[in-house]
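Encoded as structure tokens, the following chain is the form predicted alone, with no partner shown.
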Amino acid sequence: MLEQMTARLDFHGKALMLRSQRQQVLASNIANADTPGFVARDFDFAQALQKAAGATGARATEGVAMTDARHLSLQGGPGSPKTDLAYTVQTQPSQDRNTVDLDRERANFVDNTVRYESTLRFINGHVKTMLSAITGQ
């Protein structure tokens, strides 16, 4: 019983997860706007949602290797779920290379946020709803 209950807050746990990395990526982005020669990166959220969710012990724990203890995980930590950061496609050419489109960016972005705030209300509401539940009111 206690599953099923958690269940759906695991499901939107790693759903948030992957919204905050996806905003860190996003926002990587926008960061290196000026960058001669940097490549937009993002990951399809829904594909990762789904690997997320149909993964189980080692499989959703793992990461990028790391070669020195003082880099930065890529994966947001331990427990997090796997992400496979892809190339976004250039849509204006640029005479330095870079591929980041700041209109995109800032839309995905935007949309990004709203889609965190709103699963992190419905996991508010849902643990709301439990605690009265239990305790009777």
Second form
Amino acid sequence: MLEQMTARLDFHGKALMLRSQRQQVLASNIANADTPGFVARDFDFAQALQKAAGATGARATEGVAMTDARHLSLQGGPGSPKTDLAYTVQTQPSQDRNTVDLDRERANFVDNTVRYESTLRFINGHVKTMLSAITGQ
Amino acid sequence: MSMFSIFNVAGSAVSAQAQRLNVVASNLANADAVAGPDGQSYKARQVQFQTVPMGGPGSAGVKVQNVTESDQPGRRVFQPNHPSADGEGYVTHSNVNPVEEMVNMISASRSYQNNVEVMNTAKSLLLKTLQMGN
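Got the form predicted alone; could you also share the form predicted in complex with its partner chain?
Once more the chain from above appears, this time first in line as the rest of the complex follows.
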């Protein structure tokens, strides 16, 4: 019963983890905007989220054994989802082999910030809905 | 939580850019310095950035690998009355190119601002995350 109520929350939780991971990758790109030879990284968010949402308990229960029937299942539990980092496509080649396009990275960064916040709001709204269901008002 | 390492990454970049600004300041300050009694004038310095892995894939900070000195010849000016003039009446100045240094300064300043902005954004996102469920 409780699992049904939290299933949607799990999905948003995974989305939030992925957003924070992407935020961090983008921050690294911006930090290395002047480093010679640095290759910008990024990942396909939609694909990563599909993979994370479709992942079964096999990964989530890694290293954790259920030794008692009364233990709660760890399916879809916390833990950072694995992402396949890719290299961004270079738009303007530079002499020092740095592939960071600062304008694009900044745009991605702001975009990711807004999406992170909206995911946060979805979670907050869901929690409020559940609370009002629990209190029965 | 991978959001916390944003502060490490952006912090390393800010510190590297600050060191770059420092080097630019010292170059500009010595732009007009003349050679001392040993005949050696000030050499323009430049920082070299290098990527440092910071926990986890895709998390890369920056550090100043080393500071190199330019080996271009110093600017020679004919000033026979100058106390530092050599036998032919020439004074050797530093090999700093002020235009190059100004461009370097603007670039460093912009990169610094970018990284500070990244840290501010990460901070406000984390603060909002702290209030989750409120």
